[in-house]
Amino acid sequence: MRPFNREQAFRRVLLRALDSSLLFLAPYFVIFLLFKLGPIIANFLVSAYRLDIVGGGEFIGLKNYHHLLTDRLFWVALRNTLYYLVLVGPVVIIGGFLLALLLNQPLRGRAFARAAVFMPYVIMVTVVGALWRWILESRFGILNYYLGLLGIGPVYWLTSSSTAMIGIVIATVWWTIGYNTVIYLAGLQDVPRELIEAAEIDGAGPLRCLTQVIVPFLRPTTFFVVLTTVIYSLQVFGQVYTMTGGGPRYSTLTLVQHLYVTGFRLFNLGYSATISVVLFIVILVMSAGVFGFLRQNVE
């Protein structure tokens, strides 16, 4: 009878577990390589070509990137995208948190209110755009009608370069704030009741419980919400496309809208790929900054 070797037995169990894990993960990695990593690498290569919809293109190295530096519309789109992020980000993060606190209270009709807050998020972006174009219409829109009752207006929401982005922000907040609310609601369900009761026994009021117990406990949730909000905001496209098309006078032109027009209307695919590479780098840098800043606080 062979003596029992604990090290070899452990190694066999480990290899067997790895084999089964890799087998289960293999379909995901295949899809990831084909539809995520592969297109990203191909996009980097295409950005080095002068390419349209006909022919194999001409290799031009970094000339598309040099052209990007002198492209006024690119800088306008970058500025508008960051402006949109600054307007939307705080509202959907803080607003989602406050709504979650409200909907977490034992109030009558709470289930209906939760459904009403989250319902807009399941609507297609084209429907959201059409709906808010009607609401924000300057002459017959319902919002201007109620503002008129208060003696305000009319406001040319989507036809004035000074208010068009604000109109898109209003529509976006209405559409997406329910998502962050649900995430925060799930986080609030995990706050131990014992911690809140212990704080109340120590004399903490509602505000102190909120700032010293609930908010610190929700740091991992806040980390997720902030990171996804930054990424989604930098990729804004559908609302802009359906509500303003980037106008008026490029006041709502964003990076994704710019690369879409360049690639699929002007058929300058190489330069469009260059814009997408820069957008990818911007998202990567900002996500890394958010990740590094919030990870310290979470730990």
Contents of the next structure:
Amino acid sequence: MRPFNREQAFRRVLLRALDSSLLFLAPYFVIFLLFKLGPIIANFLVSAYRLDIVGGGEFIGLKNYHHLLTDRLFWVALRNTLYYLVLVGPVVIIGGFLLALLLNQPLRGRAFARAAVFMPYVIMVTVVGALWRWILESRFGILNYYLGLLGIGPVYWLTSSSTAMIGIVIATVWWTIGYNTVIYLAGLQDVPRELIEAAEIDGAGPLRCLTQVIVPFLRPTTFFVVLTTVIYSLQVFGQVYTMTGGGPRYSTLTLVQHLYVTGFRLFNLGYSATISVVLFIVILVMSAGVFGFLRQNVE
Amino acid sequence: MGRTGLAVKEFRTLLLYILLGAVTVLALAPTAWMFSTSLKARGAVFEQTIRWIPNPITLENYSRAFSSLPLLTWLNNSALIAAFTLILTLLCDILIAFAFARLEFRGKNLLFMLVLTTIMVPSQATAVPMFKLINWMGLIDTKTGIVVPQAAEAIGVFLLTQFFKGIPKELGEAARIDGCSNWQILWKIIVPLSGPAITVLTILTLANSWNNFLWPLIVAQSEASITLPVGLASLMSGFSEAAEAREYGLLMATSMVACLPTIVAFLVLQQRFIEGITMTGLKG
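Having seen the form predicted on its own, please provide the structure of the form predicted together with the partner chain.
The next block holds the full complex; its first chain is the one shown before.
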């Protein structure tokens, strides 16, 4: 038997520890359990409580959900969020696709244009909010100035409840359309040349090539773009918070703005969690809808 | 192809160039207007005629932004938070991705699926419990309270696991026979070969942290931990309507400072940045 050597024993233990899977799993998993999975589950529980910042709160069962039904602002927020989705969705999806087609043409300066279209996407949301508040300013804003040259206006973009949401949509389209364009550009690179050439030999014009070869080939890309656009649109917040704060007269109040104000301005945390449960369900249902629609289309 | 065919083709090309030009101008004009406004003197912001090139050009707004606002503190906080988020994210993600890609243990696939499904859950849906948790831990209004939850994002785990799986198994096995531990295999073989994936994750993590708004807005309450996006928002809501109208020069200068780092980084790393977006489909 070898004499006991502390140093060697220590090294053996260390080596064993460095080799176990637990060492590799633990750091992420602790943070994941504590700050991701835990809160996801806890959120459902919290929605059954009347809860403010300090203390454990009071269990009230489904009362928060009952309150939802009579909360006029919740319904306004839900309607506004869907309205926003209906306005933004088609523009950034179809527009993103058309832009990708244009930027995929063999034109000079194409690389520069691609970078230009994508560049707004890296700007932080509060800057987007500040910038577009200035552009849409009703008296001195540059957009109204150019509209004025065309004999239109002035439009009270963010201060009138009929146009405020349109203003937010314009800013969002500028900010995010490049993202979908990049995804579609990546998809277009994968369209096999032979497929297009074969179609051309069969006498298909550019339009038929587009509708019968390119669009069907890009179906997985479209699925991804539609899904992410729906999911992220339902979560719209930063633009609303900085551009209008939900006003005027709640015309731009969205679900996340409502849950933010309820939870972190009025400190009604339990009810805020309830709104987020509904947001989560709406996102789940809409995503399932997109999945179902795609499957139906493939079959 | 006849003469008319050629003319049609030329016309089409011309049309495409006009479209390309228009799209480029529309994409760049708002940012250019922000830059232009930031260089204008106070009175010149409200001239009746629109001037893209300010006359005179002045840096007054920038010097005011740095002297009258806690802009340096915001910058400093944002940079520190982004750096620490990056270190924590890289460390955690590299370790667990190695386990998912190379080690065998019970429940591996289930665990991987569990991590991935959380990508679907919007961050707002966990804001309240997270706030209570952070509050209970005494981390409200601290940088740690902003950083740590951001390191739980699953997208990096997915990205690195996929990349690690693509590295030939034989490379590790040979080292194993020579007596290397898993730890050594990871840091001496896998990580040095994973430059592209780690670069993409680095860019995405830094950009997301720099631009993140809702969580820092909830956690940061005093000047000591306010980040750039939150500071900018507080600046806007702090103006009265009349004051805001006068202060657009200041607001645009502050905005330029806030987004310049990401714009410069994007221009330098364009190719990789776009690669990262298409690889992960991540939105800030």
